[in-house]
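Take a look at this one chain, the form predicted alone, written out in structure tokens.
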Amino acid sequence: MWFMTEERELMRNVAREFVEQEVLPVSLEMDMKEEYPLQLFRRAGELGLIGVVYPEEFGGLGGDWITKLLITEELSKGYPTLNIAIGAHSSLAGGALNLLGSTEQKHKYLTPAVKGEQILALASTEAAGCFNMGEFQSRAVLDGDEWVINGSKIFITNIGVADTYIVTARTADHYDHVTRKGFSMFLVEKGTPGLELGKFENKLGWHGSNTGPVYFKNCRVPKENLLGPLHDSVGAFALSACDEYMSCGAVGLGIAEACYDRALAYTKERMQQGKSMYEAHQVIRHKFARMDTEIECLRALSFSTAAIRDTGTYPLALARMCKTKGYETAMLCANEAVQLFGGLGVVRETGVERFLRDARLLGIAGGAIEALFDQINMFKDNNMEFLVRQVQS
């Protein structure tokens, strides 16, 4: 491939040995008991593979978002629940912490975060839509030396395991739809008087990944807690999600790409009087040639679009395209590795019917597919280089 160097491919092989050494042996037992992936978490962290393309300051590798989109891959390919971990960790949550953090934030929070040592969640997500901010009721007090939060969010991920929570709320009067000022994120450790978890919901995929509600009732945290501008913190929000949803497209790759290999395994395996499956069925080896096709542009889509992330500019309309294109991709052959599979692929142990119900799950959680094919057009049609330049400064 044109964006492969040796040091990538490196990083690639110490992801794909973790996979199949470590991951692939416990991911289905894990999936089927709805248990948080924390060791194999930790473990990603000693390995390096969270913190690619943080700086070495603050423990990172210093690397690129190719390289980050490779071992996204890899770790789709075997778990994607426990890439659904990280990212909402490393490139939602971190990425928020890495754009607007203080030194002394950064080296307190960012640093054990990127080696795993640390869990971090966004919560931001209400109820009135992640994309709806000016509907949103958390609101934030300077009361002395303390911000008061009080409020609640939703379908936020990592609860429960999570150290600390980066939150989203509203400080100012006046929310500005246009440069989203008015609202303000906040550094919320675990433990916190005032800060109460919901319980887990009972999702359709990515079991384990611990997802629910928080609440803050009252909840207090030091003024210098307070992450980023006064009111004017919340495009950095925009400028992680832009790298959450470029990643999106290489988790859709790694499932797609799974249930290929799957699926042409066993129909070249599956002996049907005298012949496999494969051999014998045009229209099955028709399918592979479509599944085949959509994930090399799949492929093409995601990593010239981390190329470009690489320059330092931000993608915005075609991270997106990352995200809408991953899933469609990954439900694709998802679905057909489950039809090609036969009764098989609707059997819990078979581990086929898993990559079904994780990607339909792309298509809704953290944006849903119909809000960001509108921002694409946003992005594309409108000058947003202000929000850039409005975090950057």
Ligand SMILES: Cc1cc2nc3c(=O)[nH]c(=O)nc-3n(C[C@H](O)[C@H](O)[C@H](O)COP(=O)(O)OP(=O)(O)OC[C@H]3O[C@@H](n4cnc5c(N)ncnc54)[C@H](O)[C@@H]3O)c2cc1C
Second form
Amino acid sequence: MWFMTEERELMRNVAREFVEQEVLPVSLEMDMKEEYPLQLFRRAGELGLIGVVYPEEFGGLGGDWITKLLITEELSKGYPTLNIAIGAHSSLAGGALNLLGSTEQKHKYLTPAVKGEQILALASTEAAGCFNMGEFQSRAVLDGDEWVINGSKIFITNIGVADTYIVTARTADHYDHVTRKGFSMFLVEKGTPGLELGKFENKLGWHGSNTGPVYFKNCRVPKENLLGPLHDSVGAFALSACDEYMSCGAVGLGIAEACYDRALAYTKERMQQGKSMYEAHQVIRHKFARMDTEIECLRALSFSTAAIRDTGTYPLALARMCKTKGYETAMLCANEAVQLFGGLGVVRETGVERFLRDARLLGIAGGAIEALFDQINMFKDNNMEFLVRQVQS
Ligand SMILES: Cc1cc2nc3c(=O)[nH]c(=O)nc-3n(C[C@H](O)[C@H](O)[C@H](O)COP(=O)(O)OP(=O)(O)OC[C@H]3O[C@@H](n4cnc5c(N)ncnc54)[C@H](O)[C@@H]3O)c2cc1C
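Alongside the form predicted alone that was just displayed, please also present the structure of the form predicted together with the named molecule.
Whole complex next, starting from this chain.
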């Protein structure tokens, strides 16, 4: 592969061994019990798999996005849910913290997060709809030396285990759709009076990655818990989402490859009409050729996008394509794998159907596919680079 180097291969192998030795032996059971993968999360942090792209000053490896995607791909082959928990923590919440945080805030919150010692959650979505920010109800008002936050968020990943919630709330009178100004971000530590958690959702997939509502009822945080500039956090959110969408492509890649490998091994062993299923039916060999083609298209898109990201720019449209293509490829391969396993494909203990359930959520959580297609057009048609400049200045 054009993007492989000795260093990247080393990190990929660390992730691969971790998956083989520590993740795969427990992932099916954890999916069935819907258990949060806390121990695996911490272990991934210890191995340097969470904070690879973060600066060494804050406990990261100062590595690149290609390496990050290689790790994400490997982890998703074993347990996509683990990656979802890590992604919400490190790309969505950690990304915003890294972009907007002061040095002091980063030492306090980012360093333990990068090492997997503390968990972050990003609380943005409201009942009005994930991207319908103009209708969001959460407000933060300065009262003396404290911000008072009121409102509620839904579908928040890592609730219950998160040590710190990064919360978006409107601080200006109006949200300006052109300049994207009006919202600010706040760091809210668990246990803060007025921060309340709702019941975890019982989901189709991503079992064990806690998801649920978070309520803020006159929740007071110190003035210094404002993260980044006042009224101006939407740009940073768009950039950390860019990194998350790029990573979602690699989640899809891992799911697709896991399904391809399992289905191939099964069809080569399963005997039908005196031959292996694979040998007996050309139509089945065609399925693998099609899956292979889609997997290689996704790999090419994902790693070329990461290579662009590694030049320091934000590939806003391409990253969203990574997520949409990741979803489609994961769905194709997981669906085919369930089909090829026949009756066994729908039995949970076989360990294949969980990939189909996890793939399905990729099409909604973090941004529905249709909304991302809208954004691809927006980022291609309009010059949204002003957001990048705004955040980086
Ligand atoms: C498991 C899970 C984990 C999540 N984790 C987090 C988290 O950690 N933090 C957080 O803040 N949020 C989180 N979310 C929220 C998530 O990002 C939103 O659920 C998602 O973006 C969809 O938004 P919505 O639920 O508001 O649906 P809506 O915006 O109401 O969309 C419903 C449907 O409308 C259609 N649609 C939407 N927009 C368009 C469009 N532009 N064009 C055409 N059709 C469209 C799509 O079919 C879409 O599925 C999570 C959600 C889930 C399910």
